[in-house]
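In the form predicted alone, a lone chain appears below as structure tokens.
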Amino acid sequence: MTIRRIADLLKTGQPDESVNIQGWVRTKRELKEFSFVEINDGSSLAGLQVVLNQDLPNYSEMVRQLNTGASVEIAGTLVASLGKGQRIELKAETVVVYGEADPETYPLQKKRHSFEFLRTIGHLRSRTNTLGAVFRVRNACATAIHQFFQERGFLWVHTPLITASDCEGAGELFTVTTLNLKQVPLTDAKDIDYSQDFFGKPAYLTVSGQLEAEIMALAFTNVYTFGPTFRAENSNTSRHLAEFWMVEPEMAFCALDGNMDLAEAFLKYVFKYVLDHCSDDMEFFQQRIESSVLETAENIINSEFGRITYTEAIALLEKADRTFEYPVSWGLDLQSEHERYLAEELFKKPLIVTDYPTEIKAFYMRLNDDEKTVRAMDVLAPRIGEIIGGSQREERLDVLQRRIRAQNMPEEDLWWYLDLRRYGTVPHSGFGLGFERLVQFMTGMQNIRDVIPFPRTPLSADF
């Protein structure tokens, strides 16, 4: 018989149906005829009760089995449920258990357990209500992604993960090498022999697959990237992680109003997908996590987002009745106070903010005719702050060779880059979405640790 869905059953399943699911114990209750156990096969937030009478084969030895944790495969016949919340229960007629659980040593009870206590078994925590809603959820959210580009005719890439260049110039790279570290080889200067290592040259885990992106948007015109990323940065926060997941749209002729235009639907799709399919994880989340996740993701659905510069932002925040914690002026990046505060409590809906000043922005953004801002934006929400990073790219060849000598970048090593303005160069956007962060925003979860199944942070690669 084939073995069914329990999310598929809860929804369609029929009294007096023959039925097979496979899946692992979560509780069990021993009445004195029968017992009752929950089935859940990570399909769903809901099990399946079963109905254990005492006249199976074994019952007493199959029922001391069957703890918490336990694997099973159970065969029977769905029938109408008496108790509250549950519209169908399987009557078993035939049970294998596939592996016990002991419970004097499985973690994993029937109680409340911390994110902490979670994340010390990483290798368990998944069977967890909430865990195993955040990862349905980020499918959804992947699912979604690729739906909507690919609904659009972009061309998903695949940009390399080792890679000789830093894109966001922040110096923040896990270097690439083979080089045996107990005697690195030395030039004459004593420096590193970079010569003798695997490419021949520095190379590092990619933060970044903008710069690739855009070779393959001046030839397919939309393109996407959805892949890791990785970042040395030495922050023990809830919300930096050193290897994560990146959405980076790149558009040919596109100016920043299509790029925006873009992020817009984009985030709507996304949470309107997740909201259709995963209803019930959103229920879960909007009770036992954070009480607004629902209005949070009806207001980006429903809201046209607000569209104000990064001068008339500055504005606003120094006519704001408070103090900040961090300083407000022309010229100085936004904090995350000051996004929240204009997102949640000024505009009470979504916001980008355009056009911010160039020293505190990448050199490959476009320069205004001002020469004070670039084509740059920022999408702010409420409860987060930045979650969409993205620019008009500089495809004018003569001002990014004058960008990249500004910031003393070697000119060389960017000759490819270089080239894309030489040889058919168009006007371009694109932008870039923290995956971790989007579901970490959907779901309200505290800690971005939470949202990825196994989360690399300093002193912290397991599994």
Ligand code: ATP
Given for the second form:
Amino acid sequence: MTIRRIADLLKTGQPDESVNIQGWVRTKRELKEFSFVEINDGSSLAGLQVVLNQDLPNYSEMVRQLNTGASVEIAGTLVASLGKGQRIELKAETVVVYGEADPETYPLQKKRHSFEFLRTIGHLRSRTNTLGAVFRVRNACATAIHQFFQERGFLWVHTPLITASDCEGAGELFTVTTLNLKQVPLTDAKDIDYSQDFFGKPAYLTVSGQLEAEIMALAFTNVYTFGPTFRAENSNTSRHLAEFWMVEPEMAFCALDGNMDLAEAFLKYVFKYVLDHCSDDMEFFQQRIESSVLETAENIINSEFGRITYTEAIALLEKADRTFEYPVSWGLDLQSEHERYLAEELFKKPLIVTDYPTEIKAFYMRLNDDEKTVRAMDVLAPRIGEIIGGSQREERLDVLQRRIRAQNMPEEDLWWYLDLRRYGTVPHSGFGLGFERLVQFMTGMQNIRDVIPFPRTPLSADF
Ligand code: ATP
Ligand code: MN
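Compare with the form predicted alone: the form predicted together with this ligand:
Full complex below, order starting with the chain above.
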């Protein structure tokens, strides 16, 4: 008989149906004449309650084996449940125990565990309610992202993970090398001789796919990347990983207004998709993790995002009747406390801030006529601060060359990037969204390590 998924049975299963399920035991309750076990197969937060009657062959031996964590296949008949909390339950007829789990040593017993502890058992934590809900929501977010872009005719492009340029200037690069670290070859000038390395020059793990996405946008008009990026962030924060996923759309023939419209439509779409497809998981986050996640999601879906310039934002912050830890003045970057004040307290909804000072933004952002600001945009959200960063890109060859020189960047390494401005250049725009930040925001999870199955952070790369 085919195996049914538990999520499906809980929704559509009818009394008297004969079904087979597979999964892991979450809990067991032994009574005199029968026992209950709850089976979870990862398809939903709720498990299926199974009733084992004492007249089953081998009853006591079977019940002894069915401890939390054991893997099973159970065939039986669905019956209307008399107990509270579930519509149907499964009356077991045959039970196969694939693998037992010793209750003396299996770490996931019924009590609540801290997220810190769960990180030390990364091979088992996905079997808990919270991490299970997180990874289902994560999957729904990823599906929504692809669906959003595919519906709009964007091409998903695969940008390289290994790169030989550090043009993003994010700084925190991981080097990729096959040189013998015990005996690094040196040049006459005693520098590392990268000509003997795998690529014949220094190579790194990418910090962003944007520059390559620009190449592809100038051939396919609208593209997006969705893949891993790497930063050797040497700080231990609850918002930074060394390996994280990034979503980066890039649109040709598109100025900043179109970019803002896309960012707003994108966030609304993804939130709506997750509310529609993971309502039980979202309800769980609301009750157990963060009591504002549903309100925040509704707020994103239903409110029109605010739009102000950086200069206006600074004026509002200077007028604020409170003191900030970091100073506010024109020219300084906005800190998370400023971003949260604007989005959370002043606007009470997501807010897009545009036209930041040239000095604090990347060389590729389009210079405004005032020459003091660039066509940058950050989307700030209540409770989170910056969630999306983007810009209109500089499409004018002479201006771009001027900016590259002003920042002392290696112009010769960027020859191909400049070529895109020499041949068929167009106004174009895009943005970057940290995928884990989105999942954190969506679920209310405090620590970014708990929204990716296998987090990589300083001194930690287990599992
Ligand atoms: P932050 O100031 O938080 O370090 P950033 O300015 O370095 O962010 P960008 O270079 O603009 O970030 O990267 C684009 C997006 O990637 C950010 O908006 C954020 O959502 C996400 N992001 C950046 N660094 C990390 C990281 N180490 N771990 C997870 N997500 C990250
Ligand atoms: Mn950073």
